[in-house]
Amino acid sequence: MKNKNSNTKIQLKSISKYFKVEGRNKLVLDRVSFDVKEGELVGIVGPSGCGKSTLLNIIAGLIEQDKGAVKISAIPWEKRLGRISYMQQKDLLFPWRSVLDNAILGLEINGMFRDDARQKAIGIIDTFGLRGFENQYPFTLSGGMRQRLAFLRTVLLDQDILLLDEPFGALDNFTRVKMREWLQSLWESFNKTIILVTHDIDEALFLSDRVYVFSKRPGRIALEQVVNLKRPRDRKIVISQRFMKMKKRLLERLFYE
């Protein structure tokens, strides 16, 4: 089982966010507070439009909260932009760049020479199952391979924190099962702190140490579920009694909210 540090890596205190809609301020997030320990994988589930992606944008520094505070270990809050890896819902691959050149895009933007960036990517490309595809283009890849490429690009930035927004949302169920097993293995290997947003409750429980259920808009934390299942987790765990009990609790709260 992975050893997690007891140190707090991310601390969210009473985060609230408004958006202007038809000239009026609409509350999207309402006093969201939770901590993430170093090396934890925390899942967030909730109905569409409840502010899950907005929260990730705030943590990443792409937008600012209107109230509350974000504290990240060793990173001043005003300097977090560019220092947290963020994989958004779409893979955002450039069709005119090869697999290898898509993978190193973030490194190039950060100022690394292309040859050095390529060598860094080649060093871990086997881990992502993309060896032999370095010179292919995104249109030749399966959905799962595209997601692995997007994840490679994210991991190459070598930040301690990864934000994942529906990373497997566009995949079929069979591929999703394989991808979440792959992500579990990858997380164990790279020792990152991860926040995962997903609509898939099985995915959240399978991968996470804790799962937060958000209410409908404005998003509030309706439930915290500690996932005390032994790691590494086998796909059969989703039909175990303990797993089904937790899933039932999450579903009941989602429907109640």
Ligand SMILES: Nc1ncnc2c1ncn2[C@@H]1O[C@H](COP(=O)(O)OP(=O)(O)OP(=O)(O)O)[C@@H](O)[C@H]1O
The other form holds:
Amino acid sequence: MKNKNSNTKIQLKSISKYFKVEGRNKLVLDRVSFDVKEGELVGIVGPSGCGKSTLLNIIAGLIEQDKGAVKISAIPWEKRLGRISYMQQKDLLFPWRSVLDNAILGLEINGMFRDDARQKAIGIIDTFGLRGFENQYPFTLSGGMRQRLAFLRTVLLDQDILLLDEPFGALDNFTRVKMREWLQSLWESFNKTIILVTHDIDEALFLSDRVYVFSKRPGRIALEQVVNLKRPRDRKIVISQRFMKMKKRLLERLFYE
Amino acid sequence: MNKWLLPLLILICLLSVWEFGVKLLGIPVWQLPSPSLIGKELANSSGLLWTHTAVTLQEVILGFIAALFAGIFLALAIVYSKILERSIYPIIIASQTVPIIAIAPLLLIWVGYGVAPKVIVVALISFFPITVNTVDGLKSIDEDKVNMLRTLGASRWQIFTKLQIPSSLPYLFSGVKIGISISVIGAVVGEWVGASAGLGYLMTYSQPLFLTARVFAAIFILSVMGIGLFLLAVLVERLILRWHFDEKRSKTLA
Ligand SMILES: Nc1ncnc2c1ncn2[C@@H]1O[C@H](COP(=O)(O)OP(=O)(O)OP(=O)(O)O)[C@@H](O)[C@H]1O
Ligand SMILES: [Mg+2]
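Alt. form predicted together with the ligand, vs. the form predicted on its own above:
What follows is the entire complex, opening with the chain shown before.
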């Protein structure tokens, strides 16, 4: 297992969120609290519409919670926008930018010269399986490559915290399995704190140190599952006894209602 | 190249029918000259025609540039100010019901007989499609992409330059293509109501003298001018929006 110091990186304290729907307040997140340690990967699974994306939006600073607090490294960061990497459900690539120029968007926004930014991106483009496509437009890429490019754009800014919202949701099963192994090896090498939202229980257990199961809306934590499996995890781990037991527990909780 | 073949064939057919029809039916030249006679007129009076073409072309280009700037500026103002959107936008749309031919004589009274009133008429007729399309383009912005940029730390200005401008360009070019095709009409209308040069002037001058072949020669040049300007806009569009067309092509293949 990877060395983790026990510093708390992300602290969510009783986060609640309402949305106004037809003039009435609808509770979407109900007092969600959990901590993520530095270098930890925490998975979140839950039924559609339970507020998973909303929670990530709040952590990233895109929207404001109605109650509760978000603390980063024990400090209540008010201005989190631009300081936490966030990969949303869609790839959101710009069709008018080449692959390379899509990747460097964040660097450019933070004032790096284009040429320097391109150099930096080219340095790690191999890891993302995009070598040879630098000057193509995104429409020439396969679904898996688009997702990896969105990923590259997200991590190139090199923030400590990475939020991933269904990063492989749009992909076929085969590609997804390969992508999760790729993500595991990537994560081993870059020591970031990650929150991963997914529909795929195998994916959550395979990648995470801990998994939270959310109840259906209003989302609250229904179950915490610690995943004590040795890393790096092998593809076949998903059919091991211990994995199956955890999976059974999660499934039972997910379909409990 | 195949897509040019059919229209070209149809055009050749029409011209032949015209050529031989005129001869067979014995229609007098002052009523309807044959295409070959119009061609001859183009060659014989090339010096005169060119002088007037240059004047009209100048009016069109100046007017269109004015329309482009005014059109984009108005679109930005409308998109960025709710008050302007509610006040000016309806007026601009309503203004399009006022026939331009009715305004042209007034312009003569206000700004005189020179190039200015023609340039204004061209601008008035061409800015509208540019404004309307650009407004649509600026508003078609994808909120998810805005949020993505915000998580990367983008300022409002960066969102404008890196997302809003590029994503509105295809719309802007639709407006430019319409605007530039009708700009020639604007120049002719401007010249009809009062001018001393230009192809529109040449037509109003030649028609009472029954120089019908010359009127047709002027019409021919005007349409070539319109088509040429349109193709120029298409060319610039293809150069600037290469990604747009590559993507469209790949989608039609798929
Ligand atoms: N801006 C908004 N205004 C009103 N309601 C919203 C808004 N954003 C989200 N919601 C509602 O909040 C609930 C939670 O949405 P959210 O996108 O967080 O769900 P999710 O868990 O990510 O779902 P999925 O797994 O399908 O992505 C949904 O019922 C959604 O309709
Ligand atoms: Mg979601």
